[in-house]
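As a starting point, one isolated chain is supplied in structure tokens, in the form predicted on its own.
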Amino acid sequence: MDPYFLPKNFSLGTATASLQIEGGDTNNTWYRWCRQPGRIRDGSDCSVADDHWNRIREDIGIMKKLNVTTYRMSLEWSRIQPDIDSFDRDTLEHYRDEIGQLKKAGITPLVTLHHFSNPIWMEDSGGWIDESSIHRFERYAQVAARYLGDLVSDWVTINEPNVYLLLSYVNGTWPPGERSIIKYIRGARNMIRAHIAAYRIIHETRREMGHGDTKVGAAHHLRLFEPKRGTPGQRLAAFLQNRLFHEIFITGMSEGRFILPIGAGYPMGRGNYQDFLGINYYTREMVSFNITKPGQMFGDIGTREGAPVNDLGWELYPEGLYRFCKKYYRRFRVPIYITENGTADREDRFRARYIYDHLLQVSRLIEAGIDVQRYYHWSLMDNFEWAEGLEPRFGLVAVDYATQKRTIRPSGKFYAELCKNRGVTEAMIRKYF
């Protein structure tokens, strides 16, 4: 292992999502989903999670100990808009206070509008499959920008639309639990158009407020799909995976262009609808073609034989981050934010090495002239991991859910030193590895 360093203007932070940490909200789709037996693998639920809603000051104090300069958080739409006709001022004030505390602590917020969770009223009136979702999301984005826009310049519209639609409308393991590739395609059209509408309205709203520093993008979940042995069928499977899981969303949300199978042309007009490209990267998959599995984009998916894996069986493959960033920077020439990168490691055996290896790839990218500007480690602390429940542990900070005690893990201490030193020193290598 060798030392490496990052530029002084490079931002290092952590990331969370509101539903996964806040607790206390009963008006969202996941709260209702958790009430149905068998939906959550470990039998837990999101009703309390990390109780972050009541522990903001404590959690920001932990961020300061980690020496982060930026924090990716999300707003809970169901709290802000409890029904179709009203917005809750107290909730908006709560988020204003949280963001104000972050800024006072010297931490720049990157605010996400949609992170897998819908208001129940929105879901029950068609959700993302209904075209009304486009205007509804645009209206929500406008309210958020008007109320928080003097404090927040950096926005993510939608987090991982591919993951959300796949698990909600094809695999059926997330609410509303449907199984239809047609609904996946319909939802993709609507989420792409909603992103573009939100991109425009956030810029317009903050411009009217006198701000010219607005940055808006989406956070794309990218998994490297490679043919298992390189046969023609496996190459076709990898192509379909990449097309249906990545390209329709990246092309649509970046350029406004629909590509097959979701359509063709520019339904919202040709343009550039990203001020940065958000990349969430975790792993790669080895695939082979299987026409009977539309729920896996017509492929059998597995891990490379003998590869190191995390607690969820995901391969540890840091080189994939380099490959994706290089590919998409050459295509779009916009700044790249690593909006999520982390691993499930309950015993904290390999998380520090995971961080070292992936930020090493970032340093290589920067040396190669790729404009990577930010890195957000997923996650600040253990949280409710959707259908997996509370069992997976992604946090730099361990959470005892019975007592809500937070404890910075050794990997968190490593990351804190990395943030302070803007890289990894020889002394850190001796200390942690």
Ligand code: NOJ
Given for the second form:
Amino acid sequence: MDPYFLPKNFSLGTATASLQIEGGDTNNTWYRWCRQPGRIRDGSDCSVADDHWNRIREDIGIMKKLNVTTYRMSLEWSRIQPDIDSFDRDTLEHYRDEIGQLKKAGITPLVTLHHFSNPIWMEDSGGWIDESSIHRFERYAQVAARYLGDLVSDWVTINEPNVYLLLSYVNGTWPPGERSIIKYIRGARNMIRAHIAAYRIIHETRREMGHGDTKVGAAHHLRLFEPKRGTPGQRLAAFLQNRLFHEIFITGMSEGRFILPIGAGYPMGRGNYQDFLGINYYTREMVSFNITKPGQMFGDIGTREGAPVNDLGWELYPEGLYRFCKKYYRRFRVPIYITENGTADREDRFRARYIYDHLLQVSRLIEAGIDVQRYYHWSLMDNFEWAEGLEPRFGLVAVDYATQKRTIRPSGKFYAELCKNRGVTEAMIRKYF
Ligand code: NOJ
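Right, the form predicted on its own is done; let's see the coordinates for the form predicted together with the ligand.
Full complex below, order starting with the chain above.
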């Protein structure tokens, strides 16, 4: 292992999402989902999670100890807009206070508007399958930008629309638990349009407020799909996965272009709708073609045999990050933010090495002239991992849910030193590996 360094202006941070950490909200679809037997693998639920809503000061204190200079968080739509006709001032004040505290601590917020959870009223009136979602989301984005726009310049509209739609409308393991590829395609159209509408309204709102430094993007989940052994059928399967899971979203949200099977042309106008490209990268998967699995986009998907994996069985494959960033930077030429990267490692056996390996790829990318500007580790602390419940541990900080005690893991200490030195020194290698 060798030392490496990142440029002075490179930003290092952590990421979370409101529903996974806040607790205390009963107005969202996940709260309701958790109440249905068998929906959450370990039987846990999101109603308390990390109780972050009541522990903002403490958690920002921990971020300071980690030496991060930026933090990706999300706003809970169901709290801000508890029903179709009203916006909740107290909630907006709560977020103003949180963001104010972050800024005082020298931490730049990157704020996500939609991270997998919907207000119950929104889902029950058609959710993302209904075209009304476009305007509803735009209105919510406008209110958020008006209320917080003096404090927040950097926004993520929608997190991982591909994962959200796949699990909610094709696999049926997330609310509302449907199984329809047609709905996936409809939802994709609406989410892309909603992203573009939000992109425009956030820029416009902040411009009217006198701010010119607005940056808006989306966070794309990129999973490297590779043909199992390279046969033509497997290559076709990898192509289909890539198109349906990545290309339709990244093309639509970046330049407004709809490609088959979601459509053709530029229904919202041609443009540049991302000031940065947000990439969430975790793993790769091997695929082969299976005509009987339309619900899995005609693919059999699995981990490479003998590959090193994390607690959820995901292959540890840092080179994938390099390959994606290079590919999409060449195509779009906008700065890249790694909006998420991390691993489930309850015993904290390989997280530090995971961070070392992935940021090594980032340093190689920068050397090769790829404009990667930020890295957000997922996650600040253990949290509610959706249908997997509280069991998987993604945190730099361990959380004891019985007491809400937070403890920085050794990998968290490693990351803290990495943030401070903006790189990995010889001494750190000796100490941690
Ligand atoms: C991506 C999602 O955005 C986040 O919510 C989730 O916890 C992580 N992946 C880990 O699965």
